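In the form predicted alone, a lone chain appears below as structure tokens.
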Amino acid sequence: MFRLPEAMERVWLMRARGMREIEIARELGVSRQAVNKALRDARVKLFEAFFGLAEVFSWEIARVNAEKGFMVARGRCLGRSVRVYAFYIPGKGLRAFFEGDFPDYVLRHAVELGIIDEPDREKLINALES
């Protein structure tokens, strides 16, 4: 299973929480420069982790923000084109979601990193698609 190490997946965290890089350096108790290079290698890391998956499940991606953690993409299920949304959830890792089929720690996850202001599917899929 795809994690960011430790430490990189809370610079990625606190950032996609939207905290600026000199506050997540202050504190960490890191420099400016260190919080910089692991978001650069973070953002790295998930579009790889992104691309590789839709790579083996023959997606074709539409959408994909490491900021924020999230793929939008269109796959074959049981014979009928889908839309996919894939997350990367700290402690948890990758995780795929066929037609917006969202457990309840996505929806939260999502308002966390301020991606909706309110649990809500739909919400969710209309931010995930503009």
Given for the second form:
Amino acid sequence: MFRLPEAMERVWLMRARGMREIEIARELGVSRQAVNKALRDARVKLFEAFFGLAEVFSWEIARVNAEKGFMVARGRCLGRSVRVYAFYIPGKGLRAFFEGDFPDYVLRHAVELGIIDEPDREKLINALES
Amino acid sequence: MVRFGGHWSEWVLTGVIGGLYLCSLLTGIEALSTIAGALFWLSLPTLLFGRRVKVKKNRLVLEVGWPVTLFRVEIAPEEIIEVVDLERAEGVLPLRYYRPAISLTLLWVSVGILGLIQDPHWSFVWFGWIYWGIVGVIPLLFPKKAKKWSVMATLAFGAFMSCLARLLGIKEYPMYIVTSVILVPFITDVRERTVVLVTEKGTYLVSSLSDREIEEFIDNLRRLISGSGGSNVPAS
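The form predicted together with its partner chain is what I want next, because the block you gave corresponds to the form predicted alone; please supply it.
Full complex below, order starting with the chain above.
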């Protein structure tokens, strides 16, 4: 299962929550350069994971955001075209959902990262699609 | 050919051309509009066309300028924050990635309105500034899933401009609606497919008329990110 290394994941999550690099560096007691390097490496790993996931399942990528850790793609399920939403959830790894069938923990994660302001399925789909 | 767009030089150049015309109208110095005209025709083949996108030494290379490269942007995979395929991201508003287009539209419309007031003999030309300033931004105001509305808005705007031109006694008044009708296939079928790359340095656009070439570009991007992209491999 794909997971970011623990320290990298912590830095990525802090950035995804909206903290600036300098604030993260101060909070963790490391240099700003170290934070920048961790973020850059995390983005590459996330892109790689999302692109890999899309390739395995033959999904057509519409959007990949490595900063907030999500992907929007188009796939086929039972012969019909469906929307696929994938997220990188800290502690859990990659999770993908068809047609916005999100469990509660995904909605909470999206609120935590500031993708939406309240745990609402429609709002999340709207935010990912627009 | 997969080509590059969205470099700051394109926005600056278009702004300078509009700005020079505006200054010419405000000050009455005709040399400024002559310089703007010369800049426009010179820039058409040299600056306003991005070159073929390449992958070199594990970096995406985007270049602008013809016959020589005037600007070059190299993007390392770790600098990329977001990748958006505007054709597949059906709800994404393209204007979000073309922010400078708003101020340029305002500039072009200002030139047109000011020109109409100061020199009504050339109404046809000033209407052109207003028309092209607005019509260029209409497709950016609608996401792909609302393409139908983009077509309707373009036609409605063309009809509105033609009616206005007729009221003002401009002989060439049917031209605006006719141009809008001609533009419709370019909004629906012949339009370029664009992939937006949001990076730490800025936002860049990679476009092609061919779906296959864009697929190849995305595939090359994927290989570049996963570290297996070969050196000197063209992106298309």
